[in-house]
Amino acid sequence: MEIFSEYLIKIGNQFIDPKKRVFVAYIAISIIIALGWFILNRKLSLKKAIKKIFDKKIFFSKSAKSDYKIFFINQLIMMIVSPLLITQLTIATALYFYFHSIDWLSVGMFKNTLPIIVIICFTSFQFTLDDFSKYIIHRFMHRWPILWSLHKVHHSATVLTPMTVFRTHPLEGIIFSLRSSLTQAVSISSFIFLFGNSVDLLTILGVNIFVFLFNIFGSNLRHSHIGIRYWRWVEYIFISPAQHQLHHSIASEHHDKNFGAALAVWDWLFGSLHHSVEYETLELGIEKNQKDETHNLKDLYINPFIEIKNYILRRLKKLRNKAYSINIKRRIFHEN
């Protein structure tokens, strides 16, 4: 009873925690933004808007229905998983520990810096540091077939909904889980060691600034049909709703673009950008005419597990073949 009650509020603090994406100021912000999109941009009536903002084709498709599924699955797997996984606190502390040995660093050598100075830089350099490592994975999730593995599960989505930001393989939750520690553990021990106690973050109801503003702007309106798009200058520095939708697109042209989370500077320094396009003119999902089985559980769980051992299994094999056309030649070799 006690592990039922855990977990019922483990997914009510993703609707009521405004560290959570989904929690629901963030998700009444996002239907205004929608709103005032339609009627001023699109010069919908409110009516129409409201229709086509909460279209049941979209939230009652076989795709949403499997994002609302694996939602309550693996908030029940990443619960008994997460106290197994290392923790940002022993990360953060073996780094502490680990900065003494750097002879030309030492302990609180920035201490006399202003604390506003200091809080300005940690703040953002957490959110920095923080959404370049979710670039970095997203972009290896795509290019390193074992972990495409996992990552075509959320790629299946052909609709999208704010739940499909859950819509995840809990193998890609638990290295995303992972990336977090390590991330905030990195910023909180380098800070804590070069400026002592008066490192602190600037937030709003106790989320990073940076993260807040990014989610009252509408971070839910990038797994949407909402296709809002940015100006064009804007677009190379933050990544609109309508280039993440365009990242879901099947269209060869938009594979492997636009990796970036909240910042898309990172796409146009690594040449990863793609600049928003029209959200009807997308077809979503990993493939023309996707079946409708991906949207299976079973699929959707074991498949990656099936195709990660087939690329081992392959990859064995070339291995093989390659030490055995390797040993050939040399004994050609020895007998000529």
The other form holds:
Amino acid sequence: MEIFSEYLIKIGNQFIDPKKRVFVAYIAISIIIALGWFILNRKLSLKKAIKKIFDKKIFFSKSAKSDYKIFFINQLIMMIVSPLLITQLTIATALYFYFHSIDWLSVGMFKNTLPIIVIICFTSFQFTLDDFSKYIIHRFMHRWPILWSLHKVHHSATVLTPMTVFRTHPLEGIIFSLRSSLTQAVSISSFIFLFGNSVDLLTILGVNIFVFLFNIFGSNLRHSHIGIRYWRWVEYIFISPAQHQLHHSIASEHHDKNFGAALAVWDWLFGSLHHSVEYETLELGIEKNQKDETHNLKDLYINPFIEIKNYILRRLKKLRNKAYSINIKRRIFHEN
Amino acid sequence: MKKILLIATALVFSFGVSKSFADGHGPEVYGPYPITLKGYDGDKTNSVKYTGQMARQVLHDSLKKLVKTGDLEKMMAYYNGEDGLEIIAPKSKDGFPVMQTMVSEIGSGNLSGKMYKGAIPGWGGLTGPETLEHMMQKASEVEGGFDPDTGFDYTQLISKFAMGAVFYNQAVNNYLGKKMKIGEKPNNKPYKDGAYYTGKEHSWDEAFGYWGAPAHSLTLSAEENYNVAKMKDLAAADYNGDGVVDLYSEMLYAHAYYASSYDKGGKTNYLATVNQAFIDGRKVIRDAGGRNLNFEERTEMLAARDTIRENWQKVIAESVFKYAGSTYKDIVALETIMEANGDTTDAFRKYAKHWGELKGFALALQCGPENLGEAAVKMNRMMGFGPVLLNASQVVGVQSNGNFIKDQAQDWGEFKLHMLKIQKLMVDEFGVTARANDQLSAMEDLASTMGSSDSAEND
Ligand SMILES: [Zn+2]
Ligand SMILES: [Zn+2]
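Having seen the form predicted on its own, the form predicted together with its partner chain:
Following is the full complex, with the preceding chain placed first.
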């Protein structure tokens, strides 16, 4: 019973906590931005714009429905799993201890720095590091076959809604959670070590100000059918909704592009940037999925495990064959 | 005859009612509790007596003051509880007059006979009495109780170790340990021949005396209790309103004082928890009315006992935590001064004092009922036998003739880190929560501001 109420609270929190992506105010702002986009940029009437935004075909599609279900299931799984995961504080403490053993570092080296500067530095460092680590992990998710098996669950969505953010395999969720703990630990421990107790986070409604701004500027639209594009030069710096929609595109020329979360600079720096295209020209999802339209939950949760198992078996077999052929070569060599 | 019986019944009944009424409401005072010993026909009405313990509290306070003088003979006199000793502390001061001036006005007792007898691994494996006597001997050889050559602050070492080896040890191991066993100091017999209190009553009372709280401690806030020990709040101390503070029943000492110091921060409630447990357990014994405790009563009494032990241990662990934090800060300050080639004298003195408190409390913690095992080994190793000295040496042992052995010290950075690890050890092993001088709290606060991401989101 207690677990059940805890679960309901956790679900509710997703919508009333400003730290969460789908906080109602962020959703509301996204709707206003979408309205503005359709009316001003696409010259639609208000009525048409509203109809376009609240498109039943999208929100009641098979794909979206499985997003909703996955959301409810994952919240439960994460509620059980997350207490078992290493916390940012444990990692931060270990790092903080470690810094003591580095000769050229001393605790409180820069403790006389003006607090406001410390706070601004910490807040931007944390945001940048967090965003960069998201980029790196995301890239690996696409590169590494085992991780791709997991990440594919997200890409199997054939329509995008703000809830697609939760369309994530729980194992991938665990990886993301560890990534977040690690980056927080790095920034917390290094800043406290160097700057002392004046370190703090610049926040709005308790949220890192940059994260808040990212959400205010319509972060929910990246997973939606509203293809807002930025000016070309802006898309080098910030990922536009249409750029992330392109990341979900089925077309092979769009594969492995735009891994970034908030900042596009990482994609630009590492050669994976692709400017946005018209949303209407995109087909979303992954090939297999596109063909048989399966959004079956069992497949989404279990298939990654089967794929990973098969992948490992295949690799082992290859390895064995290789060892075998080396052996044969050796024998031939000896006989000669 | 019938009438008398009726009146007697009514009296007993109303007494019972009013008693239970008093029990259930408002803060309670430890004692007086009635005589329950069967067959007692003397004129005593209160079975509570812990005069020897309170005499030892003032012996300890006085001894602490004496360390600075380096007068070994005098230190030994208080250690051995000789006759005709003047109370050196606590002494009357402006606005805080105390009732007694001689130890014998409170009671009789000594510290030497009540020491923890086991080996003290943190002090070269000497036995408890050997350790304290060694410390006093060494204190007499230096100026003002402090040895700049080894960094030992004997005032702190002697005081804190004695608190553990006598008060904590006697209370939790002996009176609440051994003497609470079935068959030991039974409740249906006097504590000793001719006594007016039972075996269990008196054992329990003695443990309360070693805790060091005034009988009316629960009627005061943590802050008020603290100010009683600091001799700053006469109104709080003088419970019976006679204008003077009775060092037997109205003063706060040693462990209870440290408990109050943590509790006034608002995060913990050690003092009241332990006081209440002492009262709860004592009432179980009272209610047994001079017979042996039955199973339920024993269970209830032992539950109170466990509460006392657990919280008392935590109070000592809080002190280890606190002084590890101070020592850490002192090392950081020392490093800064050394880098600038400044004068380290005062900073080193402060560092040695805090390290001495850390060491003393760490030794005290090991005088409890359970073997702390790995935690103790780690703790002793990390803080060292002696503090790291400015010339990168450190006391590492003691020879059979009592001289210290010095060797190359741990690296400063490593030693500093050890202080943090000791703090972490106290949190992990003992669950300390007051956490004075917490060197990791800033990280904890920041981590909780940022929160964790645990909802499986895909950007
Ligand atoms: Zn992706
Ligand atoms: Zn996506």
